[in-house]
Structure formats: C-alpha cells, structure tokens
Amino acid sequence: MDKAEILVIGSGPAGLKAALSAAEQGAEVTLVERDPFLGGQLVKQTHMFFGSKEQYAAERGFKIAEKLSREVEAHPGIRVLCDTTALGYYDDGVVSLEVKGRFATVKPQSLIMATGAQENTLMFPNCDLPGVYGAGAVQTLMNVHGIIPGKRVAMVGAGNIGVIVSYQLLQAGVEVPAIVEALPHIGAYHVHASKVRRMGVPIYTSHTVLSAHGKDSLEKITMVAIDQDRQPVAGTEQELDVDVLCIAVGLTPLTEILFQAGCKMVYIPELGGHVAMRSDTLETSVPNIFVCGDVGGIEEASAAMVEGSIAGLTAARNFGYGKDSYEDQLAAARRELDSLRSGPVGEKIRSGLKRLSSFGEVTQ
C-alpha cells in the first residue's frame, strides 16, 4: 500500500491549483488523473476567459491548462499519475485505484477531491441514433483531436457551454441552424450569445427537441414549442435536416466517492444536484476530506480555480504548512471567488450555496 500525505483526485482547473496550492506551502501531493493528460475540461476550452489578470483573463482555456500542467510537473512536491482512475474509498481511508491497467492502494492523510462533473442528458424517441453527441464529446472531437462531428449540427441548450461550442462550430465551417432551449431565457454570458446571433444562429427559447430520426445515423429532429408546465404545444412542431445533435443540458458533479466517504451530502438544484455539505474552507464533514470545482457544485473554470487554492491551503494548514501565511492567502482568495460569484451571473450559485448553509454548518 501507497502512503500520501494529500491525495487530489482530478486534475481539471480545481485540482491543478489544489496540487500547487498545497505543494507551494510544503505538502507533498500526489495527483491523479484519468486521462493520459492534465488540464480536464480546460484543453477542450478554445474561448478567452473573463475576469482579472489572477483570474487568466484573455488567455483560452487550453492554454491555462498547458500553463498550470507545467507548474506542477516541474513542482518536486507533487508526484503525478495519469492513466489513473479512482475506484473507491474505504472505511479504513484507503483509497484504491487502477494505475495503466494495474490495481493499486494509497492512503492519504488529507483527500481532496476535485473529480469535476458528468454531463446530463435528454430522453426522446431515438436519442440513441448515431449523430446523437453530448457537449463534451464535440468539444473533444473538434478541439482536442481536429474532427468536425458533422455538417449541420443542431444545439440543445443556451447556456455557456451551449452557445460557446456553436461559436466553435461555426469557426469550424460547421452550419448550425437552430440553437433550441426549454427555458423562457438564454443562460449564456450575452457576449457570446450575440456572437452567434450575429452569426445567423437562431435561438429557440422555449423550445425542446420532441424526437430524432434517421436509419442508420441521424437525419433530422422535430422541434415544439413548450409551455410554462413545459409540456408540448400542439401545432408548433418543426422539422430540421441535420446530422449532429450536439445536447448541452447541464452537468451533475460526479460524488460518488464522497458518498463512499460518508460525506454528509444534500440535494441542491442550484448546484448541479447531490453535493457535500462543507464548512468556509471547503472541508466536508469527514475530516480531511476536501471539495473543489464542479463535484461541490457547478460553477464556471475561474471559480474552480479558487476553490482548489482554498482546499490546498487548508489541507496543508492543517499539517502544519504555511501557517505563517494562511490567513493572507486565504483571505485573497475568498475575496477573489467573492467577485467572481457578484452580480446577475453569481446569482444562481449564491442562491444554491445559501440553500446548502441553511442545513447547517460543518465546522472542523
């Protein structure tokens, strides 16, 4: 059995600063990661982010994710392993993992999890076709590898994720002829919505995707208008000839470790859906056991990142790492994810995180 004094799982925008955070004040880290690489979501990301100079702004994701994988392979506290899946989670703190096809052990003194999210999707007569695409799956295809998933691909969803990638499509000569969303508005920044608007894409709001068809692949949709019981309305269906549907419809943090944990965990919309309750410094019930990004509830890569320096400060303050500046750091820190969460655009995860305060506080 492998020791390690803190164990990230996850190596996306949370668990990069997770490592570096706690590396820098002393820790060693191990890092483990799924994919042969580092960066999670951040290499499919093309688009310039928002924010403040500590934030990246104007730099694209995936030039993020090359800057912060540097830094922490070059970093001496922090072992790295990719080709790397956690299985589970002991009573006993044992953690296990499948290294490169070969099963493993580590007991960490400190987990910080920063296992992201998975993509939600639809259900509708033959959402199975070939052509059928989550976000995610796009993005690989276009960004990471160079391969446009087809000619005329359609969007569900308008959110960021949604309205980003058909900006990605249409950079890559891809038509996108519809952009369709159940709710009564567009959840994307407007600076990207506009982009495609002026770009010729409509965006359907109050609208769903009522069946796919096609014989061996995808062909075309159906399209309805939806009520506010978003129930279809009868005599609003409308057909399109595509060869992709690409579904963006939300994420759900991926918890199931923490669960394993015993993690005290509650169902909150705002954030995505079961999440751990924590205290201030991102530490859950189980003591030493950390949350960041996504997996504590659904955010945006900037505030990801500020949450990993939180609970890789904290996990090492707690072995007695940088104490001479903890408080400093910590206090930038929250003031940073502060600004990010202000404003219309914060408004959903701020209403999610008083909901989960209101179940009590976890103190340590």
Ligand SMILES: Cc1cc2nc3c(=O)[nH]c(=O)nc-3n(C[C@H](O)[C@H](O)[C@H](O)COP(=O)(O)OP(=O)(O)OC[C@H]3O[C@@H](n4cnc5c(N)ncnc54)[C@H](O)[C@@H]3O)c2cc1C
Given for the second form:
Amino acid sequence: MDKAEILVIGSGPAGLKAALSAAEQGAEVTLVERDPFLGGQLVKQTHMFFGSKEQYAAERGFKIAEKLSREVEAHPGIRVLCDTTALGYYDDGVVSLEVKGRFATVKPQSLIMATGAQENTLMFPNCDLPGVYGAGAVQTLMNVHGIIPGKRVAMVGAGNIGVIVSYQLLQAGVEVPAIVEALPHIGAYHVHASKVRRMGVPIYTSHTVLSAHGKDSLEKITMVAIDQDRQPVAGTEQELDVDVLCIAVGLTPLTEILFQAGCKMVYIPELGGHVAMRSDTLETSVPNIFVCGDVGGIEEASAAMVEGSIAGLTAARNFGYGKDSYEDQLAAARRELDSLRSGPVGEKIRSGLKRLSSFGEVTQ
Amino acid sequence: MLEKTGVPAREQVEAVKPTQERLAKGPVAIVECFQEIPCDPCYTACKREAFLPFEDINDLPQTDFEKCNGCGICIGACPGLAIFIVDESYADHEALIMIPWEFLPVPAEGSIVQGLNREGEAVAEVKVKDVRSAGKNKKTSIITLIVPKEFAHDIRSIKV
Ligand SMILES: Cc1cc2nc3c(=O)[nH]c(=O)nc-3n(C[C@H](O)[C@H](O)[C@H](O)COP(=O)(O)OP(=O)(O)OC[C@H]3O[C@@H](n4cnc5c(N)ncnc54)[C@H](O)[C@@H]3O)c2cc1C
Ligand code: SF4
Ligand code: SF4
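Okay, that was the form predicted on its own. Show me the form predicted in complex with the ligand next.
Next comes the full complex, and the chain you just saw is listed first.
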C-alpha cells in the first residue's frame, strides 16, 4: 500500500488548484484523475470565461486547463496519476484505486475531494432512443474528439450549459432549431442567450419535451407549452424534426466517497443535491477530509479554483506547512470568493450555503 | 423580454446608447450588457479608462463615451460578446459597425453578407470592410461592416 500526505481526487479547476496550493506550501501531493488527461470540465470549454483576472477571465476554458495542468505536471511536489479512478473509502482511511486497470490502495493523511458533478437526466417517452444525449457527451464528442453529434440538434435547458453548448454546436456548423426551457425565464447569463439568439436560435421558455419519436434513432420530438403548474397546455404541441436531442438540465455533485467516509451530508436543492457539511475552510465533519468545487455545490470554475486554493492551503497548514503566510492567503481567497458570489446571480449559491450552515457548524 | 427570449427590450438598448451628438463625432463603444454578473474584463481591457471603475465585480459596465475612441479592444475581451462599436460619422447614409465573430467561415473583406438583428432576422445586405483578429490566441475576429445608417443600432450579427 502506498502512503500519501495529501490525496486530491479529481483534476478539474478545483483539484488542480488544490494540488498546486498545497504543494507550493511544501506538502507532498498525489493527484488522481479518472480521465486520461487533466482539466475536468475545463477541457471541453471553448468559450471565454467570465470572472476577473485572478480567475483568468476572458481566457477560454481549455486554455486555463492547459496552463494549470502544465504547472501541476512540472511541480516536483505533485505526483500525477491519470487513468486512475478512486473507487472507495474504508474505515481505516484507506482509499482504493483503479490505476490503469489495476487495483491499488493508498492511505492519505489528508483527502481533498474535487470530483465535480454528474449530469441530471430527463424522463419522457422514448428518452432512450439513440440520438438523445447529455450535454456533457455532446461537448466531449465535439470539443475533445472533433465529431459532430448530428445535423439538427434541439437543446433542452436554457441554463449556462444549454446555451453555451448550443453556441458551440452552431460553431461546429450544426443547426439548432430550438432551445426548450421549462422555467418561465432563461437561467443562462443573458449575454450568452443574446449571443445564440442573434444567430437565429429561438428560446422557448415555459416549454418542455413531451416525447421523442423515431424508428431506429431519433427523428422527431414533440414539444409543448407548460403552465405555472408545469402541466402541458393542450393544443400547443409542436413537432420538430431533429436527429439529436441534447439534455442540459443541471448537475448533481458526485459524493459517493464522502458518504462512504462518513462525512455528514445534507440535501440542499440550491447546491444540486446532497453535499457535505463543512467548516469555513472547507473541512468536512471528518477531520482532514476537504471538499472543493462542484462536489460541494454546483457553481462555476472561477469559484471552484478559489475553493481549491482554500482546501489546499488548509490541508497543508494542518501538517505545519506554510503557517506564516496562511492567514493572509486565506483572507485573500475568502475575499475573492465573497465577491464572486455577491451579485444577483450568486443568490442561489448564497441561499444554498446559508441553508447548509443552518444544519449546524463544522469546526475543526 | 430579455430573460424570456434573449432579446433585449428597446428601452434597454436605448438606455445604453450614446447621445446623438457623441455618435455623430465618430466611433464609440456600445455595451449591451444588462445583467449583473461576476465579470469585468471590459473594464480591465480598456487602456483609456473609458469604463467607470468597478466597485464590485458584479457591477454593470458603464462607459464614459467622451473617453472612448472606439478602438474596439474591449470587443475581444468581453466573454459575453456584448460590445459593439458604431461609427455614424462614416458617411451620410452609411455607418460602420464592429462586431465580434467566432464562426466559420470568416467573411472575406469586400464581400456582401446578410446583416442580422438581435433576433437573428436578416434586415439588410451589408459590406465587410475589414476583418481583424482580436489578438493572439483569442480566436475571436472583429469584423467591421458598412451598414445603412438606419440599421446601425439594429444589426448585431451576420450570416455569411
Ligand atoms: C458547458 C459548460 C460551460 C461552463 N462555463 C463556465 C464559465 O464560463 N465560467 C465558469 O467559471 N464556469 C463554467 N462552467 C462550470 C465549470 O466548468 C465547473 O463549475 C467546474 O469545472 C467545476 O470544477 P470542479 O473541479 O469542481 O469539477 P470538474 O471540472 O467536473 O472536475 C472533476 C474531475 O474529477 C474527476 N473525477 C470524478 N470522480 C472521480 C473519481 N472517483 N476518481 C478520479 N477522478 C474522478 C472527473 O473525471 C473530473 O475530471 C461551465 C460548465 C459547463 C458544463
Ligand atoms: S472601444 Fe477602446 S476606448 Fe472605447 S471602451 Fe473599448 S477599449 Fe475603451
Ligand atoms: S466583459 Fe462583457 S459580459 Fe463582462 S461585464 Fe463587461 S460587457 Fe458585460
């Protein structure tokens, strides 16, 4: 069995920053990632990011991934294991891994969970027809492998993901005849929505997909307007010929390992599902297990990076690394995080975090 | 309207428009960013300090049109692709507009393309005057179009 001072699971923006921050303080870090490459969601993001300079605003997501990955790979204090899935957590603090098809175990003194999230699905008749995809799959096909998923794609979900993936589909030369959204308003940043709208893509708010049709694969969908109680309005059915339906209806944190480790978990709808209770330095109810990024609540890469720094710094500090600069760096990260969450679009995450803290405090 | 369709309302567009007097003087940035989001690269990109300082990263951008010379640098910095330059001083019946473009094909200089409004409807044929890159690694092109003056505040995209 291997030993590790700090084990980081997941190499999205949160995990990369956590590994870097801890290693820069002098800690020994092992970073595991189930994909063959580092970067998490960032690898698929070809659009320019929001945020401020500190979080690489106006850079494209995959560029941020490249930059952080290079830093991580070059750092002598970080051991990187790609193609490595963390499988489970045992009572004695052992984490089991599948390393390129082989079983292995590691016993870290500290664990930073940065596993991100998985996509939600939607149920309707024939939702299992080939041609019905999740937005993540569509992005992976297009932006990692360079393959278009189809010729005419309808999108379900007008949140940031649905709207951005629609834009990327248009960039790939694919027609997008509709974005269908059940809510009465667009969840995406309005500038993103305006961007696809002025390319001629209609956004149908207060609409949903009633059913999909096709013999061997998707040929057509039926969409319908819905009322305040989310009930279909009779007579508003519309048929749309499409060969792909892309579902972008939200994400749920990937928390299995946190459950196994016995971290206190609560269900917070605003954060996307079950999340770990944690201290203000992101330590869970189990000492030396931290959360950062989407696994602690669905948010943004910008916030994930800052959370990663907080978790990495604190995990390292717990072993006596970087004690002198810790408070200053922590305070700076806190300010960044507060400012990112301060505006109207941060309302959901603020209320989610408030609800989470109402379940009690975690102090370490 | 904006939150239901993605198309800003007339009043919103009017509210961020420079005065007729300023427009007549020459190129100027028009920033169609109507929602408070955590974003500020427009402010940090402008070397002429034409954006009022952001107290908070969620602030709406506000432009001092007198300081802006319409250079267009901010266009490529804005992840929302929400900034456009309008130059009404170009000719009697024609104006220049600059728009960001992230699609293929990139239109050729001198070619005629369809000018689309904020709803994506073709409203006029327009001529591509100039195409430039928004800087190394940016991959956004900035396209200058010659448009009929009456559409200078409607055309915001093109169909090549
Ligand atoms: C279409 C789209 C557009 C977006 N646009 C923006 C934007 O403009 N600005 C912005 O700030 N954010 C944006 N985001 C959000 C941003 O990508 C996420 O919030 C961010 O990536 C979350 O970071 P993370 O590190 O928590 O998780 P992720 O990036 O999801 O990374 C988690 C990593 O953990 C790995 N992993 C999971 N489980 C295991 C395991 N058991 N063992 C090993 N590895 C594991 C996964 O493979 C993955 O690589 C966008 C997201 C999408 C989908
Ligand atoms: S056009 Fe140039 S001067 Fe005007 S706001 Fe943009 S960057 Fe500043
Ligand atoms: S950079 Fe663009 S999207 Fe961001 S605040 Fe400025 S105008 Fe709005």
